[in-house]
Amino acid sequence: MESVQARNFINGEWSSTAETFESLNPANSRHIVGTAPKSSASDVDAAVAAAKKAYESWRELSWVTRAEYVDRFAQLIKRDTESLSRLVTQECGKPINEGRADVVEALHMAQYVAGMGRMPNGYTISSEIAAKDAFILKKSKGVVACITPWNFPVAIPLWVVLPSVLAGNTVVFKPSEETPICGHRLAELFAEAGFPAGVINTVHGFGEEVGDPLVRHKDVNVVLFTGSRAVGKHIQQVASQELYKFAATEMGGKNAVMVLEDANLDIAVPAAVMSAFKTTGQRCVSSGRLIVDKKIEPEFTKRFVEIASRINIGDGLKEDTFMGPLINQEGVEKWNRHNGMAVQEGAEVLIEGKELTGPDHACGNFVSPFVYRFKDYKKGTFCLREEAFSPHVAIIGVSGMEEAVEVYNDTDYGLAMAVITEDYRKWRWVRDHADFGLGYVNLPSIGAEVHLPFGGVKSSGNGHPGAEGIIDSVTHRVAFTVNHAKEIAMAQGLSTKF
């Protein structure tokens, strides 16, 4: 693949900027993926301005004749899903056929998309008074600023997207400084769809130059945001400074598996491997954390590091490969920290997870999984309720269903968990008590259908979920009523008398 040069796409014309940044593949870093334009404030002006002047036109289309736009894109990424999923690998390093599941799923997005265009946007509810119509209607908001992760650079860019637009929003779209190819050629497929000036820009660049800004900017009306929970927390109260600014975040997690006594090993085990390792621990949802009955610990232990010990890892092109790398140096410094922090903290290790420097992993950021056990929970302990975002998996026994929704509990987050059990009765307390916002019985913490809402509670988001839920955040629910009668007639008694 030839190297990209990426540019930000403004009011339908493409421009970049006199300084630019390179974009690595992790499994290669002399493989050059692309440059990208290293934007700054005054693209952001720019780019604002246009979605801000095509807001008005583009709003007065119907849901349906939105939806045409969409649909059109969808039959594009269909078509070019193949080319598609390889960028997504070799700019984010995970395995060809999760490229392929992200673009697929992003494919999954715009299709769904296109079908709100003909459901229902609001309803008719009875009045108090039977001459009266009573709708709530769904009307947008204007501007809105998507600003999206690196690990999904396809899917979850849609995820927030399409639903703006399709709601009769305009878009300011920041792709991560990780992944801007993967974002440019989203734009480019926006562009070949259609969409109108302005309605969908594109900016690329850093947090501090072209993030904050935006975040910022007067005329930005909604700020749809996954990532980080620092960088989370930041936009949210930048967004409170404002009344009628709106902000959604959604900000990883410390998920678990909960393997409860009963649990079928040939499930557990496979189901936890998956959790654990899949995009390399890099996913919001990974499970850095399983949490066992000891009736079974040893058992479901000895499995566990068996199949972790034996993982393929490298390039993600080629398609035996398990695990690929770490995003960039900065995850392998993270991965270290936190492998070190497990020891000083008491874990037994299992496997010492090292950084693979041989022939087929000397130029990428490949480390193999740490895994640790401990027998009995220390409640409070770094390592066990801080996101590691590496295959950093700690093993830790616990006396029962109760203890375990309680060690799950016991973090900041609370985005993702599975429990495996035979017992409905338990995964249904299990459901009940632990704090999550996905949540998989029998299946590893994994996974995204896009016409289900994806968020987390606590520090994991703030209630205001991705994928099938954003359209409550970028549009605003009112009310309206309509008099047939040749009086008026009051609600609650109301006297019409002077």
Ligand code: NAD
Second form
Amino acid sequence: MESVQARNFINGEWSSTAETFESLNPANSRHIVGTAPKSSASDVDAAVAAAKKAYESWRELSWVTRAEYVDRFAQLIKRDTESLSRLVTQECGKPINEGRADVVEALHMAQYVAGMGRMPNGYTISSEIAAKDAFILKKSKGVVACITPWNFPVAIPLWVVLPSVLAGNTVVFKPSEETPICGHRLAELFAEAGFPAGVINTVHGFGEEVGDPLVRHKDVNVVLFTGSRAVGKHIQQVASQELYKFAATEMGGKNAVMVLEDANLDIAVPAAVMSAFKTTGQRCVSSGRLIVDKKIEPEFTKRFVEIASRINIGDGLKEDTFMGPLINQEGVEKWNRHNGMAVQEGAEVLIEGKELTGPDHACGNFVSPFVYRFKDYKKGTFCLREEAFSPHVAIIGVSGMEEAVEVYNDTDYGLAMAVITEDYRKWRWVRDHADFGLGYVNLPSIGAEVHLPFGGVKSSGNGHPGAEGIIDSVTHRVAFTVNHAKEIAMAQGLSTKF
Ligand code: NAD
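What would the structure be for the form predicted together with the ligand, given that what you showed me was the form predicted on its own?
Entire complex below, previous chain first.
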């Protein structure tokens, strides 16, 4: 693929900056996927001004008319599924099957949002007074900043951009600096779909130079952020300085698969492998912890380690690759750091992961799985509590369901969990006592669908899950009451005499 020159898209016009940065293929650093503008606060100002201006006319359109723009966009995603999938794989390293799943998820979101245009955007509700009609309406908020991570570079932007514009808001989209070319391609498709100038603006660049001024901008009403806990916390703190500004932040996780005593290992082992190694452990819902009842732990571990030792690691464009590279060298350093901590904290290393340097791996950020065991749980262990965002996986022995959940909950995060059991009473107990936003039974801890809420609790999210529920984050729910009588009657028996 030829190297692409990404540009900003502001007020319907393409532009660049004097300085640019490169986006490298994580499987082969000699392949420059493209270059992108290294924007600054003045580009943010221009994009927000364009969005603010466009808001005045965009909000006047009906939900159905706005949905038609989204529908046109959905058709373009469908048309370009194959080329987008390859781009995802080349820019963020996922195996092509996962690149395709990213784009299909994006398509599903576009279809879902287009359909939402014909769904209720409010409802009537009775008043205490028979002659009054009361309504609850969802009204747009204004300019929405969409700040997104690299690991789902096509799907996640659409989770946030499309519901925002359907509801009548306008958008400034800041793609991840790791995947600007995917962001640029989306901007090209927004333009081709015919969204009016200023409705969706795209500004490329880095967190501190573009993301931060965007969050602080006085004319940004809503921030929809998906990314790490540290940045999400910072954004919440900045946004809270203005009373009118709202930030929904979806962040990381330290997820787990809990394998209970009665589990079917033919489900438990593949569920654990997928949870641990899909996207090279770089999903927010990846499981770095396999919490296994001691009664079956030896057999589970034997089978898990056997598979983890022989998975295919390589360039994602090869059809037989199961695990691609890490996104960058910082990711490799973080993986090394967490491995070192596990050893320091007394883990028994079962597979000593390595940085791969052979002929197929020399120019990429490839590592093999690091798998370790704690026969007993030690409360507060760093490597069992913090997100490693890599193939760094602990097997932890526990005695019974209650201890499994206690171990699961011993982290500040609360995003995704899976429980493997044949006993409906057990999964129900786990459901009611584990802290999570996404729960699965006899499945991996991964597998989002766009019509389900997607978000975490505790430090994983601040209670505004994406996907299905995002319209609530980008609208005000307003009450609107109409009197049909010839005189005024008030609720609560309030007197009208004066
Ligand atoms: P990141 O937090 O480093 O970056 C995310 C985005 O924030 C990028 O666009 C970045 O440029 C921007 N940013 C960075 N500093 C900023 C600042 N000071 N102000 C404003 N914006 C700033 O995350 P990442 O490395 O791209 O993604 C990985 C993280 O995202 C992991 O922790 C993962 O668990 C999480 N994630 C969460 C979800 C979810 O839905 N909960 C989904 C995917 C990824």
